[in-house]
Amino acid sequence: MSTTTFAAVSAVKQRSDTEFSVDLSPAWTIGGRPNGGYLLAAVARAATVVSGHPDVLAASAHYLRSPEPGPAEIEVEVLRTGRTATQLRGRLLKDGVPQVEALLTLGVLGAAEPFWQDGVPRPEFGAFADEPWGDAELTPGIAIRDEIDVRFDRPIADGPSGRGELRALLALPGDEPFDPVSLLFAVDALPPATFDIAPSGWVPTLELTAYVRARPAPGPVRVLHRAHLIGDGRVDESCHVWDSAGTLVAQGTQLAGIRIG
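With the form predicted on its own in mind, please provide coordinates for the chain only.
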C-alpha cells in the first residue's frame, strides 16, 4: 500500500478567493480515470477554505465527464452563509471544461449521541481477510487498489452470492486517520456492489450523494455497500460507514451506469 496520504493527493492550491488548482493523481484511478469519491473530496477540500464553517455535512455531485489525471481547476461559489451552515456550489474543470458539478453544505459536527438510529443497518461483519483486496488478476486496471487497504469479510474470488452486498474494512495509505473530507471518498471506495450479483464492465457513477454524520475515531472504517435495483442500464447503491468505535460516520447513495454480461 502507498504511503502518499489522501490529504496530499486531494490537496488544492488557492489561486484567488474562490478559485483553486488541483493535480489529479493517476494512482487514484479506475481504468485510468479518477475515482468519483476522490473527485468530490477534492472539491470539498476547496469548499472548506471558502466556507465560514469547517466540516462537510452533505455533498452531492453530478459527474458530467470523466477527467484524465493531471492539472485541473476548482471553482467555488458561496450560495448562502447562515448561523449553523454554509451552502456552496463547487465545480471541477479540466482545461476550462466542467467535469463535476457539486452542491455542498458545511457546518460543525457535534459529539452528541444519536437520538434515534433504528433505521440504520446493523454493522454486522464477518472475519476480514488477512490480506488486502484480491489478486491483481481479479482487478485489472484498478490503480487505486495499490493505494488503499481493503479487506472483505467474504472473498470476491468466491463469486457472487446474489445478495448484492459487499462488506469490508477500509484503511487509507499509511494508516492516515479519516476526516470529514476523506469520508466522501470512503462512501465510493469499494468496487460496485453489483460484483456480488453478476459480472459487468465499468460501472460509472452518474450522481453521488454523501452525508457525514460524525468525526471518525482513529483507525480503519467498516463499509457496507449495497445494490438495490438494476434496470435500464442503471443501478442505485447505498453505502454506510462506521468508524473503529462503531459509530456511523458517513452514508451515501449513488446512481451509476451498468452493462451486465
Second form
2 protein chains.
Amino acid sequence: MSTTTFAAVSAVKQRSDTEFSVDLSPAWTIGGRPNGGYLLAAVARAATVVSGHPDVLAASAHYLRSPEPGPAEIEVEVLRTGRTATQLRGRLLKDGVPQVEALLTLGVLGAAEPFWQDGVPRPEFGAFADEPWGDAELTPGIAIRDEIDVRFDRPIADGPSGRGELRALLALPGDEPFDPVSLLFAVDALPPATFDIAPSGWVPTLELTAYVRARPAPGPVRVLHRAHLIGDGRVDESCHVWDSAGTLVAQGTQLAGIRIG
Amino acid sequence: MSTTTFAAVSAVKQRSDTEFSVDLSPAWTIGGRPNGGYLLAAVARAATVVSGHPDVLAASAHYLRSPEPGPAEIEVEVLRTGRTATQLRGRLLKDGVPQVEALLTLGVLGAAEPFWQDGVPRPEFGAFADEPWGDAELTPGIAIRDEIDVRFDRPIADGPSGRGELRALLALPGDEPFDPVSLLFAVDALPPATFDIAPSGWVPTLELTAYVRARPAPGPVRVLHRAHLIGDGRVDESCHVWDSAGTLVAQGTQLAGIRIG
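Could you output the structure for the form predicted in complex with another copy of the chain, given that the previous block was the form predicted on its own?
Below is the entire complex, every chain and molecule, led by the chain shown above.
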C-alpha cells in the first residue's frame, strides 16, 4: 500500500533563482533506482516555478546516470520567454553530478476539442481490470508497484502476447488527480512493452520525449504502451495516455537499451 | 536544380574545443528560414567531432527562434562519455542569440537484423513516383524544393486525402548517400502531414526528436510522415524512414504549432 503521494515525492524546494532541491523517494523506484518519468516530472516541477507559462507542453530528457534515491539538486535555466511559450533547460544532479538533462517547452493548455485525430484506439477494459497487476514474484525489486495502481486489461501472468503492447488503467496514490507534470510520469509508468514480446533484464531509458496535449480530468488514466522496433541493443516505445473523460492527454516516445533474444 | 550538397551545407568548422561555425544555406529554407531538421543535423555534425562515439542514436531539439540563413555558431558540451555512448548538449546560435537547443546521444550503430518489429507498413511506390513534387505554385517560397528530390506516391495537386499521411521517396542532391546525421534531416524533410488534412500556413516545429536505428544503405529513402492529433493550436507528427535496402533506419516525432480549421 502506498505511503506517498506523487505531489509529495515530486515536490521541489527553491534554493535560488535557478536552483532547487528534491528528495527522491525510495518508494518510486525499480531495482532501487527512481523511475525515469518521475525524475523528468521533478525537473518539470522546478521549470514550472520559474516559467512565465504554467503548463508543460513538451519535455525531452536524455538520461546520463541513474541516481540513488535521496536528496538531489535541480537546475533550471530559462532559454527564451515568448508570447505563447517559455523554453527551458533543466537538469537533475546528485552530489553535483548530472543525472538527467532535459529541455522543456511550457505554454498554456486550452480546453477545445481536437480539430482532428487519427485512430489510435483507446484501450477498453473488461472485468479483469479489477485485478491488481500480478504476482510480486513476476516483478521483483519494483518498489513503485506498491505506490501506483496499475490494472492491466489481461493477466500478465499469462505471458507475452507477442504484440509488444501493454494496456492498463493507471492511478496515482490516493487517486490524486493527474496534472500536466504527473503526465510526464504516466508516459513512463508501465513496465517495458517488450515484456509482451520476451522477457529481458532492465530496460534503461536513454531518451524520453513527452507531449502534453490537454489538462487531464480527475480519475485514473488509460495507458497504451507499445514497442516498435527492437534491434542493435535498443528498443523504441510509444505511449498514449487518455484521461477519464476519454481525451488523449499525453503522448510519449522513448529509446531504451535492452538485452533480449 | 540543386546547387548544393547536404555535406557542404551542413559542414561545420571547429573554432575551439567546444565552438564551431556553420554557414546556413539560403537554398535549404522554407519561407526564407532553414529547415529544422537541417539545423539539428548541423548541430549533430559538430557533436560528432567531439564525441567519443561516431553515430548519432538519439537527438532532441527545442526550437527557440528561426534563424536567417548565413553564418551561425554551434556550441557543444560533452555531458557524459560512457562505454557505449557519449551524451552531449548542442546549441545553434546566430550572432550569439540561441536559436536551437539540443540534446544528443551518440553510440555505435550495428549491422544486425532487428530482433522484432511491429508492422508499420513501408510505403510502396507506383509509376506516379516518377513525377516531381508538384507545381511550384502550390508551394511558394520553398527554396529547398530545388535541392532535394521528393517523389510522392500520389499527385499532391489532387488535394488532401484526409488521412493525414504523406509518403515519399527522398533523395539528397546528387544522390549523396544518407548517413546517420542526414537522417536527422530526413525525418523533417517532407511538408507537414497536416497538408493531407487541410491547408494551413506555416507549421513551425517546436520540438523534434529523432532516433537513428541503422546506418542507411546508399540510395533514396522512403518516408512515411503522419499527423496524429491536431488541437489547441498544435499538432504532433511521426516520421518513419526506410533505406533502399528496406531497413527502417530512422524514426522521428515532432510537436509543431498550427493554425487550421
